[in-house]
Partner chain sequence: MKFRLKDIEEYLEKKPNWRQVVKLLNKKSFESILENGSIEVDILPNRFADAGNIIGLAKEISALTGIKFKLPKFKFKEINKKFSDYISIECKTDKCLNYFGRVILDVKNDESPKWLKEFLENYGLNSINLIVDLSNFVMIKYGTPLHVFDLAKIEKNKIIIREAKEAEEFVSLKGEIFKLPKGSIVIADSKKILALAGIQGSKLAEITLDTKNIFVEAAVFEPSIIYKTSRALNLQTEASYRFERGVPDINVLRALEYLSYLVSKFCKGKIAKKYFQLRPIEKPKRVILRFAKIKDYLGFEIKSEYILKVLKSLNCNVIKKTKEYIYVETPLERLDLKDEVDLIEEIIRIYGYDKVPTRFPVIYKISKINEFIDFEIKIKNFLKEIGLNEILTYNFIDEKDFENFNLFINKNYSTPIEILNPISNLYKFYRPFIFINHIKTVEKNLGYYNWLKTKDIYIFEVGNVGGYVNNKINEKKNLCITLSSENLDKILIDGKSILNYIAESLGIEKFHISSAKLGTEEFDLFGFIHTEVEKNIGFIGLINKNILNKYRIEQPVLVIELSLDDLFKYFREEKYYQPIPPYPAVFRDISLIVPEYIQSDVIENEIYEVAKDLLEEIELFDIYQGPPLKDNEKSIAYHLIFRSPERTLTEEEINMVMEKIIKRLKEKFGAIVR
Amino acid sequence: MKEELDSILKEAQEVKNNIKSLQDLENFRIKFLGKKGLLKNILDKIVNLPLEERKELGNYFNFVKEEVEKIYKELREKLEVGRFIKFDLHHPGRKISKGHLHIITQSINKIINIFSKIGFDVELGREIVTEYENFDSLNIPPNHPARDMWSTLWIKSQKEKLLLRTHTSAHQVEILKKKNPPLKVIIPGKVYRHEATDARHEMQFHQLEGLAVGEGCNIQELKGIFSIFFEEYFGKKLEVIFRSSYFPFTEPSVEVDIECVLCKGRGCEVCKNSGYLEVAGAGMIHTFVLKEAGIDTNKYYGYAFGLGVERIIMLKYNIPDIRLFHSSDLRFIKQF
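Isolated chain model, in the form predicted alone, this chain only:
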């Protein structure tokens, strides 16, 4: 049996030079060290020998096994080192694609930059506001029919009534109380409406509130602000018109239309052949709101406006469906 062990060791030493791959090495392991390998067969015979022979052959068996395992280990280390790809330090590195800001974030930053140039500061409000902030402070008391204009998402609370803001106008009185006129601020942020979604409507979207109070604020200045903003944002001069409308917190109130950026005012399917697109609501701040904020209405006037961020992005880039903004579709996101 000792001769068999010598033969196994000799064979292992001879075949090691022929092993060129990890598969060859695995075959080597199975043949010599496996559960049904050559050494296991010898071990099964040794256990049946008398005690003295078993001791003597057992020691020699352990020696042979250690030698074979040493061969296996050396071969494995050699082959695994060879698996690593040689790296050329002078070869140009692989370009790693980087993430970028979402088109909504890019656009809000651009809008803020435009308004900053014409004297507006930036304020950020909370997405959860009180009933007073969202409605009562803006001349929309309980049971007022105007509350039907906003499909509200209410939040259960043990104290005051809370909700997800339906418009960034909810921060008007808060900011007017905090800042002394004259002032000009914009308030960008996400708002929420409990309504069905389609290509033009979402239950969450971004709005930009504009607010200005001073001794000389007037409708003409408001129109000038819009003219400057739209020219900067769309990169071309557009005609801006005001249409009479109604909002509880402005008087007079207007809807703001711009010349259709897609057909250049000639009329198309998007603008319903009118040549104009509605993009914002605005007006002179109602005296009720100014008084709620402690503003002297005999001395100061103000105007406010609300702008849908996704709405003007869709117009600028001819995006057909507002739901794409929240779809996480990389084919859409990577375009911007």
Contents of the next structure:
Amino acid sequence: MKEELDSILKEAQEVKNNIKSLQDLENFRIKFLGKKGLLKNILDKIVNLPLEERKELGNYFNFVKEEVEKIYKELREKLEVGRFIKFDLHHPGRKISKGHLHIITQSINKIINIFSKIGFDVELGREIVTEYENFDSLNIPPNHPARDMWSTLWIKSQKEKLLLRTHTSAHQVEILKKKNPPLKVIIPGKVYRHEATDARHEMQFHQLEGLAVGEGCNIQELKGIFSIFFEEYFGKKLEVIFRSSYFPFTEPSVEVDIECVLCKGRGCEVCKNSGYLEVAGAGMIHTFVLKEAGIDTNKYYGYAFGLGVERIIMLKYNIPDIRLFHSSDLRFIKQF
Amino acid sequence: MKFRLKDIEEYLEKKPNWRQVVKLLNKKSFESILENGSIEVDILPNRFADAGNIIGLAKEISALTGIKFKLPKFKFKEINKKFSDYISIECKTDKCLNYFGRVILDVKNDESPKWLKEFLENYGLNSINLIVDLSNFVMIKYGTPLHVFDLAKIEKNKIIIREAKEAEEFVSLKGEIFKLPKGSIVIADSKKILALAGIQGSKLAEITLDTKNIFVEAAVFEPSIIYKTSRALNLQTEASYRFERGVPDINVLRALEYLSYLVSKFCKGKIAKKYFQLRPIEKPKRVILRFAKIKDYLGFEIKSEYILKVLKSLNCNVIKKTKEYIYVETPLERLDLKDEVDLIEEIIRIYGYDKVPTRFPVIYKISKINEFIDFEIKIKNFLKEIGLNEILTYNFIDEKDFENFNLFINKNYSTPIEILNPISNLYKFYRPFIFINHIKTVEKNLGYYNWLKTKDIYIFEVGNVGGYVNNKINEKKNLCITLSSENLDKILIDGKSILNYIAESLGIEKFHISSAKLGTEEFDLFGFIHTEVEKNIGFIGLINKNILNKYRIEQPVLVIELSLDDLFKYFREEKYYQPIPPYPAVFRDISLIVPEYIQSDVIENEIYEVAKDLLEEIELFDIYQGPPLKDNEKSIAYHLIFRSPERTLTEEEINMVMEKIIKRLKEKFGAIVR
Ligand SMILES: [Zn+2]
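Moving on from the form predicted alone, kindly provide the form predicted in complex with the partner chain as a structure.
Every component of the complex follows; first up is the chain already shown.
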């Protein structure tokens, strides 16, 4: 009977390698370990043996049984693990919602990065400023028609006259006073106008002010700054054109045009067939402003510029209506 | 302003190529377009004085093209009688900068001929009668508003130029009565106001077809006074528009002579001898133009011969030229040419901006990172990374918003910031907080449910807010996070999680919530947020249901608003290496039932006190209220992490500490340990 047990163990070890599925394993179990299986068969025989023999064979039987069970367990673990990892890789996955930064934040970050590469620091200012900061300090005296160039939202106040800044230029004198020349600074910020809104006009929008004072801050460099900036921002080289213009706080003053981003100068709907787009105002800082900041105009000169942030974003991303930016419409926000 | 080409051509020796002229004007002077027989020119505000008229524009075109400017000559006869036999003039204000006048007798006023009517129509003016029309004709040519009075309507033949008394009455041409602001300049006689200087004449001295003798006024008034008066009365006229922008007195005199000539020619008027003149003509301004300064501004040199040529084309009178500079007198009509920089602009624009090459910028130094902006960008990115969307709203709230949150706003500010001239009532106050705008944003975006396919609205915004505090404007930058969903538990737990996440991201140990209350007018749940040191850096609040109803929102809205300026103070980016602890930690959990009013902070402090240095960290991981607990009870559970820097802690040691903790909590708070 010991031989019988040996051959069972041998067979179990031999068939082990042929078991490839859970069904095979179940057949293995029934054959060796089942209620009517080979081992049970032998056990029935052993029970009927005399005590001495029974004891001796019983021990050996237990050994064989454990061995077979071990094989069974090993096989089961192997096969069942395989069953658990079964995963259809076509499963769509769970949706992890992605957040979005506002396109204005993204763009201002990008603009700051471009200017920081060419040596510009970044400054910020308050939105509520004095009449002096927004106008008088910039050579825009009271009761002068130049004031009409900016329709202003005034604030109820008891002492000095306060308003919501109509342009980031309101910080020019403050910053010129704070930083000693030579200096190169940009000031991004929200500005306000008392204006009826439509697809091209907003009561609240963003500007980028540029301010540079020192040796070499001349019209040639000003043109260079725009050339570099627009190439970096739009990702293509665009011709920069200066047209003579007027701002009270720059002299000379220019209007800055670039080749139309869309048609590259051939003429299209966006550029109203002119081939050019008006994108900024600029000029050499007026000596009035430099003097106001206590800067020696015999020694120093420099340029300033102002850029409409929404305007260039609209051109880059083909956005048709400026009011979308402050609409807080998530259908818009989630596109960027 | 729109000009007929033929009107300008009258003053040029040769007919120009108008397409070429438009190109040049656009680049070097003013935006302009050609449209059948006319040119529309957007005259810049500082050039309106000299170029906002036919002759001035012809001069500009002459300077740009090199075509010679010509002024047709005219002549008229004076009769023997002097003007002063008919009129006397007294000026009582220094706000009248100059004043000229002529007397013309026996005029025959009539309807205007067709050519004149057509001319005026082209320049947007109505025909009144021949004399008035001729005066407008001269204004368009010379840019100088003149005024004609009926001599018979001037009391005692005496004109007084003075400042108006408070609320003095003026009868306009239409017969309306205006109460004048004090200090307005008026032309008056002894009894009445004849004209509101620089703005409009009065009906009381108006020219009619019966007018026989006239007094023609040519004057210059202080521009800021005209601006002020015309705005105060909301009475803007062609004349006020021009006077506000300045009118050169030399042009005024030229125009007076031309109008006198025209009246004598077309109305058969007899011109009295000589004219009244208040002051001498203003002297030309003298300016030193340094070559070095031009080079500074431009970046390269322009030949001095070229500079001279440009100055001459602009009718500047060169007094002296050296190697370093040119000393020039600028033309009287160019009110904008006062300083060296004004002339530099002239040289550069005529030279042409298109000939200025671009140059790579000089870099003085590596640009400095603005730490606040850097911080702001970081915090926005943190929030974006966990799925929040950044929005921008208008920085205003309306009256209703203000009423809804009145109590809360008043706790933070003494007065709101009110806009004096709001665009509409929707934008009446500068916002005191951002969250109020966000409630509207939630309402709006729930309306887009069919597009967004979700009712979960997780948004944030960084922006300025403000109000008056002790009579001073307090403007600051806030961060507002707003969560709304149909699932209340979700937004409450997410709100707290986001706060933890912000704290961890910023290197702040932890935010504490204090005086969390239920049921205020504005919030169903509210707590101030503070750090270890700062008292109050913001709040978290669940918007009151009744208020949400007013905004037609049916799901809960949780808002968190923090002062970004304050957060910046705690932002710690510098990191230093900390040695990895040499001994392992021991973890224990503790779960208690305590009275509802006991705050977690207090329990945590107590645990720290008992465990002393062995407790490394304590983390609240569950708070529960509801069955089977009693109404005034809550269950609260913590993870405790023990560690010693000197040795491996034993189980027995920690068991003892745990027992002590439990004992203390029982004594102190009547806590039941589960
Ligand atoms: Zn185009």
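Residue numbers count along the first chain shown, from 1. As the structure is a prediction and not an experimental result, all values here were calculated from the model.
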Comparing the chain between the two forms, one rigid part rotates relative to the other; which of N298, N143, P50, G93 lies at the hinge?
G93
Treating the chain as two rigid parts, what rotation angle in degrees relates the smaller part to the larger between the two forms?
73
